[in-house]
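Consider the single chain below, provided in structure tokens and representing the form predicted on its own.
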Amino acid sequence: MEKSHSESLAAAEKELENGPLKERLAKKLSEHRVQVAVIGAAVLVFGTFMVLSPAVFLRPRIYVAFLSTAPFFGIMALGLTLILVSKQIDLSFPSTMALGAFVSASIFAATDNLLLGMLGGMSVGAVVGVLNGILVTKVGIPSIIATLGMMFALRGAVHVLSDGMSISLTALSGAPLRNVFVGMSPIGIPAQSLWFIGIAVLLWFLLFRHKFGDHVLFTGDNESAAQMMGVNTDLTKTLVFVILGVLAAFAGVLDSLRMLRWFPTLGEGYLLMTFGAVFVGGTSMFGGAGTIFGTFIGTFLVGSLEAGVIAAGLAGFWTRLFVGVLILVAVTIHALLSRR
């Protein structure tokens, strides 16, 4: 009886200790259910690819390839996340990507100074962001219409200014500064992926650990209430457009450096992939909530689909089908989780 009583007492103490722990764990899982769902989707997708194509997805080479290509639209997806959190939308970033990279390549061709060219290109991206912000906040044009018009205008400007001709950047081949941005890092992964990670961390702190992030979240959740609390919602919306513009131009410069040539069509294939990364990551269009971590994982999910489809023996045009299905499934899951 004494032994049984001791065991019962020990069990009661253990239950008392573990009870709050389980509650805290359940609370954490509930708070981060979107991120958990994204991680689960990533495990499922990559696990399926490993089963269907073990010769490809059990070797590190394919993951190095993802790290080489995904950051270009992933960097823009991070900026687009802030746009959607503020309950806006931007369709102009692929054209901003091309225009910013064009200005950068042109300045480099004239001055032989890469840093000056990058500064010029990113400044153009910032100007585009300011123009988008003015059209939305001061003129009152809905963001989807304003940025749609800006997308066509900028793409037309790119073709007019370049006369439809590409710009060679082969002079940068082997340049140490190029390797800083798109070369192979000392730890064996492409440098552009390190920039992608760094920007993701920076924007995470900006959105969730800075007053500006609070303003973005408040503006997207309830703009009228945010204004009553003293938030300058017009400035907040303009700044998120500026951030995306700068990141789009930076991504364009990186992509041009990787290819050692600027093309007038740069960015044309990134619109759907960028939106796909954001939506798969768990950020909705309703504003007031978003996840930088989810966008980061969603980038690699979307970027891996084409390689996975081809490795599985299917034609490349199946990729869009799978991307569409993945977006629909992800958005449905996130909507159900949010409703709960």
Second form
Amino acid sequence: MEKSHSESLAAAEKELENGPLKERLAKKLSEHRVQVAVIGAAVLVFGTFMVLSPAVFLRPRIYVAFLSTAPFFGIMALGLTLILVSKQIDLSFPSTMALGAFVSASIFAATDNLLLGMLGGMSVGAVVGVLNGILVTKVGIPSIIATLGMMFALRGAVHVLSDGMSISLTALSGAPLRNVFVGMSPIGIPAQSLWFIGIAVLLWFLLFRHKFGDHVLFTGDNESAAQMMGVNTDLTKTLVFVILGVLAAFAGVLDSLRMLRWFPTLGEGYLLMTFGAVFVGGTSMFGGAGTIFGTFIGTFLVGSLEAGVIAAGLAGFWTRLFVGVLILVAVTIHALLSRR
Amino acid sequence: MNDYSFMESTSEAFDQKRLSNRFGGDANRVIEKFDSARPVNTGGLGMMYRACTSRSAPRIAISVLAVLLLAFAMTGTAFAEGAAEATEEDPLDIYFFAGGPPGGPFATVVHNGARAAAEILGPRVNVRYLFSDWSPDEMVRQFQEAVAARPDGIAVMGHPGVDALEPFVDEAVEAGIIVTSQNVTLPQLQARYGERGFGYVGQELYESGYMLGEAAVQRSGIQSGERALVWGLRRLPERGQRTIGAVDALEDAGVEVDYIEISEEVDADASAGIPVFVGYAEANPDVRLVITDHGALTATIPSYFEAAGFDPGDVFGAGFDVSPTTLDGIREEYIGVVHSQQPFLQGFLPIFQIYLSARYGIAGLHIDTGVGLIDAENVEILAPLVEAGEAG
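Having displayed the form predicted on its own, please output the structure of the form predicted together with the partner chain.
Up next: the whole complex, starting with the chain shown before.
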């Protein structure tokens, strides 16, 4: 009792310091205005879909479908967020996705060991990240050019190595380990979405509660200042490329496990959707700031647009228009909020 | 390895005949006469033996050996040249459009067909393969570049349409390049340049679409007034005819048709279409038949149906082009019928078309490959070829 009294006294003193509740709320909202804007956009978009297609968007199946497909590019969008926060860009991740999954499927085909295959595939993703990092930090090539070259080189390597042929993974149909990654979880949502949530939480801690995250933010905000503060910016940038490389390979493995076949074209349709998820989520291209939560919501926004447009009875031609307008609105809101 | 032993025996027989004609009687006896009259007979080994036993033996032996080696070398070279003349020609430089993207299930089979033809023709052709991600713009750009390279032949796909390709095809034919087409037809250009080798190997697009639509109506048992979905690529200039054919066949049967255009994202990664289909199926639970006008989407029909909560047989799935995953879909009875346009031939035959036109002046052939329907009855016959990338 005594203790709670003292606590309430302390709270009252704190309230006096910070001002009334309304002001504190306003301050909090201002601090998290990007996240609030993204949530607002999500409510608006899904609300519109619910009004236009209640038979679809007021039932759970469509959301299960989103949860089964959005993680494939959402996981990469999380890694891409770190890249953009560090004021870099990476265009090679769709090809890394294909290469990592190819190595994984090949190792599995040779050894019947899925875990070994996944380890091999993700190691290749890490190596790609290191190569990107070296090209950017040591050779001095701007990241957009280095990773553009890497994108073509890796895709070409995939075609040469696979001879254009897909790899069957039907041996994994019904395998318990496959269900761990892309099966239906006991709570009725696809396992890949649980991995997506887990990775999002991990990266949120890494970016906002760990020293490495500070280094990423400092590097993206002002590289020279970060170096003066003792941050190894080259290592930091290389590590964010490695994180995206590993995540892209992991996403590729999940996608091919879901389809029970690895296709040489894996990932080619995800470049724009992944960037769209990050930008709609509120992470800017200018570095030094970003939001994992925004990317998470942005993934489902971008991933739901085509289904919403089709369910509303509009022709598929409208999808691109909607995605483009959504990205433009999102970046405009972000730019306006940043000015204040 | 060439076997020339027959030439020796032929030569020997000819010599015997000639001697018999000149001297009459048995040629062997004539030869025996010559042998007894001349100590050194015509046999090389005998001559060498005698030479080696004489005083100037080493010099003569070396000279003879050298002459024999030279003669052997010259004869060998002559034979080799003769053989080369029979098989080696100036290789025809051919640019081949495989469609794309590289590694895509359909383009891979087309590519393998062309490679098989190139392998058979060997040094007679030098084929360069172009992939375009099925982009009409990309195809036009690549065609212009191919014409600029002045090859002997170009085998192009007609996705950009006649209007887009016409000026460049005109330029190519004027420059003496043999142009032919596969997969998507270019009728006006084929009519204009058919005599100069412009052929077509591929399906008749509209007819193929109509054929699958009719087959799907018959096999699914869908009734007039019931709902079907066609998920296609109507936006592509020529290629869209197949989608239109399928829609027309369903509408002619009185079926109510919903149409969805395949977006670029779904076009590249068919799994991105899962929410799209689920959204459609939730909004239209009475759908009885689904036709996907796209190889990768056809292969993904089982995933679409599973995600939408359909069991095998609930909804009749039909589509175009066979891949290994499609085979599984047919076996699991998610997919009822698939139209095959035999893409291997679309790679194989255009290479031969150009070769035959260049060497023998053969006019452009028009070959309809879109005549196959695959279902549970014949799926196992095609399975090994499909798995090997030699059918689709």
